[in-house]
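In the block that follows, a single chain appears as structure tokens, in the form predicted alone.
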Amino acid sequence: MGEWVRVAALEDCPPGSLRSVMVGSVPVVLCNVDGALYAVEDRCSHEELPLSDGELEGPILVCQYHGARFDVTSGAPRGLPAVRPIRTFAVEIRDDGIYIQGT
């Protein structure tokens, strides 16, 4: 298991939104729904283009590239053009901040 890396405030991630972050070199999505935490990697599995760029539907992020859509919760494909799954970080809220488990 990797290091916790203290990512941004909680303040920095209203519910509804998504922030970019980075987690040693690599890029994480974080996604707040309706105030739960959840971490992916930046990249969609389609074409690789960034996630943050997209839009959160409930637990599900639309890509605004192509459409593709992924649970948030499981990284698991929801909607074509994507048939693979994204990467998955566990989260922490701590007294500090937002928490993110690296590789």
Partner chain sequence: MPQNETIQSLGLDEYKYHFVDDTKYLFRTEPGLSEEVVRQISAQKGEPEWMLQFRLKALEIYRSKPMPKWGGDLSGLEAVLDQIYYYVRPQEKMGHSWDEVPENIKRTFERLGIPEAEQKILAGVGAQYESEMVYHSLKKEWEEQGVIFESIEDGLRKYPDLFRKYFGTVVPPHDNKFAALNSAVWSGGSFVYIPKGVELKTPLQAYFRVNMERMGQFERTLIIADEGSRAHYIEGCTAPVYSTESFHSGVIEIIVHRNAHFRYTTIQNWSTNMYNLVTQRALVHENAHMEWLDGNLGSKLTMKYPSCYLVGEGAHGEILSIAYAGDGQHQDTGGKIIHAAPRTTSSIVSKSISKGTGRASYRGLLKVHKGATQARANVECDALLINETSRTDTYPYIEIEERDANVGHEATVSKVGDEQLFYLMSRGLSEDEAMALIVRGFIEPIAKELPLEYAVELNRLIELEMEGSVG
Contents of the next structure:
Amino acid sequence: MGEWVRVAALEDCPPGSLRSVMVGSVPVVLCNVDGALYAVEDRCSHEELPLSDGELEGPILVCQYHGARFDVTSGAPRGLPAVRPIRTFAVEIRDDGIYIQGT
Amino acid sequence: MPQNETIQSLGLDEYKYHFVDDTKYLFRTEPGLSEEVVRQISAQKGEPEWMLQFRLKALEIYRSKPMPKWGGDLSGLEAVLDQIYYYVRPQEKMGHSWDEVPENIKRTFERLGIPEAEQKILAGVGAQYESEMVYHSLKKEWEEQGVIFESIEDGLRKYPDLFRKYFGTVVPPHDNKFAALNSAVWSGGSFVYIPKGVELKTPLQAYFRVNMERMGQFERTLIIADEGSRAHYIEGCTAPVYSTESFHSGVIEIIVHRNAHFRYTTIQNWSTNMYNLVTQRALVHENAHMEWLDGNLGSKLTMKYPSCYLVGEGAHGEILSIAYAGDGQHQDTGGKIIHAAPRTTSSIVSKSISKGTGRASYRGLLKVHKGATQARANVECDALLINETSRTDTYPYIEIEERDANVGHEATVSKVGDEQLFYLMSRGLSEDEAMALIVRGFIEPIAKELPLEYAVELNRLIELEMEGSVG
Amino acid sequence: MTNEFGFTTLPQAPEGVTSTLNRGMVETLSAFEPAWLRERRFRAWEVYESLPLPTTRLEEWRYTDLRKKLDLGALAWPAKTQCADDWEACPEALRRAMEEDDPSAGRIWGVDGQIVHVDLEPRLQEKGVVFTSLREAVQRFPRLLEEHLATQALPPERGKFEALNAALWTDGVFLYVPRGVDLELPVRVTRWVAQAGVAFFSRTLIIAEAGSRISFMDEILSHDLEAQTLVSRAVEILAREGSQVHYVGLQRLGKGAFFQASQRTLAQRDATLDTLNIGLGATTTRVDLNASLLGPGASSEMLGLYFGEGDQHFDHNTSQDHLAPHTTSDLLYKGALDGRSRAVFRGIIRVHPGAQKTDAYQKNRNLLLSPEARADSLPNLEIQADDVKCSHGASVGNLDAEARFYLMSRGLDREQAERLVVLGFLGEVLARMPLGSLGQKVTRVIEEKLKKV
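Could the form predicted in complex with the partner chain be given as well, to go with the form predicted alone?
Below, the chain from earlier opens the complete complex, with every other chain and molecule after it.
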């Protein structure tokens, strides 16, 4: 298991928003689904473009480039043209901000 | 809400939009595209709020995406898109029998042989004229088995849950610029549901007709083939020739559930002033079969790559593509197969003919994702060149992430051999006849997959096209 | 410059200009060179500055992301080599590579971007054959070089890397074979790279006059390099009427190398101009090869072979331009990929208007040896003449079925059988050109790699 890394303050990622952060050398997108935080790799499994340019519809992250959909709670693909899942990361809210566990 | 009230509530003068011309139109939007146009289309259809929001969002996506730089020459398209009518409503109400269709429109479809074919070989027919379906009918025996074959608007109205569950999931508006445009201004097309285990013995057909000058047609079709079902859907299209350019951009979404077989056939014969940019895609589940039979004969420029996403184990996808590019035409066609599950199989066969200054391009993607073990895929492309000025291109993309895959691609280019021609002429055929015979032989593997009536039609077209091709 | 708000905007910094790769370096390199060459370097540098670094948005760079694969900013300039022109002074690996070779008509070896040794059979010298370092050729044959160096075949306008090489080359090889002369034996160039973290730029210019015959073997090798090292090479080959040229490039660089090769072959009437590119080493290999068939009866066989392991990345980008009638080109690139290695092949046959009676073929075949390996293949055709015979093919497959067949029929163990299958698969390429001991050398290196696997 990897190290926990502080990536943002809680107020940096309000409900319904996305935030692009780095965990080591891996770009990760932090998603706030109605107050619950999730983190997935910031790279669409379709054409490897950044997902942080997209938007959240509930727990579904929609890629800005070709409309691929992912469930951020599991990383599972939920709409074409994506057919493969994206990596997910553990997230914790601590006193001093949001932490993500690297791999 | 009745349609006339909708028009009034928009403050539009009914008479102003009644054209006293060869054809009468009940309503049409101003030329060009705007948010207002999108709202008018939605209001004309009395749509639920979510669909209006979907359209408006799609308009935003359309505007944010650049014009594609690959494929055909789209440099003249922006001007066309500024001038065309995005929505033209030809009549008040859709008919379920031909008697309900206005005489002049009915005559057009009679000339195209649609009612006759319906009698003889079809399970159901939908006919679109400009922006709306003017006729939609399904034979009683199939209706009784629970088959749904409706205009897309009726599908949304009558089956809102089923519709919303699948609409836009196979081709999201973000997918490409023209899928976004279609999502904003779609009108017409079919909604099809084949229930579990039902096997349609004869095909369903939709026929698309553009009649007016500077017209944009944006049909949208959603097809759900439930588990173990089997059906064949045929799409045909024509338009008169005008000196200005017209535009057609359809989106076809197909979901083929477990063990189902679905075939979608297109015989595209748009007039040569038509830009035809279409997105057709199928999601294919476990042990299901999807076949695209794609015949592109008309249009000025077609960019169309039917695709199969093989997401269930044992799924099979097939694309049979035939393109004919005559003088001034560019057919940029092909197909995409995405292997995303184990033991999936696929085949693409493409045949193209370029004549005069015509250009036929094959563009295809074959992708085997990691985990799609034991995938088998094969692509064969044959191009036939008739004249010195003809052009053909082959642009296949092959992306393999799985060791356990077997993938092959072969393409050949040839010209009609002088020896073949001389031989046939020595048997008493004229040069044109000989050429037509050779071309027919070349496309035979695809023509034989069509119902007989359509194969005859295709052969007749080829004969007409080959007149005066030699010398 | 001012923008629409009236603010002065600074021109954007040109991409790829670093503390090592800059105008000052062009100044230093050209300080004592003739005016034409100085001008040529500076013009190339201007083109370099004006072009953006290729990104994956470009079709030809779709699968090789330079932002991830190449850090131009980290590259230093190599120190002058201390290696003397003396067989005994040769680095041992270089010497061993040369000891494996068959006899040669002439031999050049170089270390760290500089030519150290040159020899050529006296009988060929008497016939007017020139085989020497590019630096010396600039002094002795200025008119030939001014006419042909980075002009017809690889002018800087062809691309970012072509421009960079034309501006910053330090040395290279010049071969000139007069009308009707047959070299009989191959000429060999063997280069060794010892320094890491630096950028090397070399060029080769080959001129085959009418009716001459040439076989050119060009090998480069190194140990594993602890820092990324750019090895850039430009090869220009002009084959005049009825001449016959075989060019073989063998790349055996170690890990850490980014090998970038631009090659262009121009074949005139009835010339035969064949190439074979063998890629066995380097972390990243990018080869751009264009064969232009310029005169009726010209033909080019284009062969390629690669073996990948670890995280090696091969990207071959080829084009076959048929610009005259009755021309032939036949391309076959085959690769086996192990570990997490990846190969990209993008090839295009262009039959230009009027190039009737063209025969053009193109085939790419890949064998994936590991579950993590990946192959992308894009064989393209653009045909604008109707009386042609053209075909292309691509395939990706695995070992299992074929290996089983061998196991059953020959009584070998699985490993031996697999080795045989891979060598047989790749051997098809080697068998298509007379290679002598070089074929055995390649086979031996691949066998060693398979043993490690």
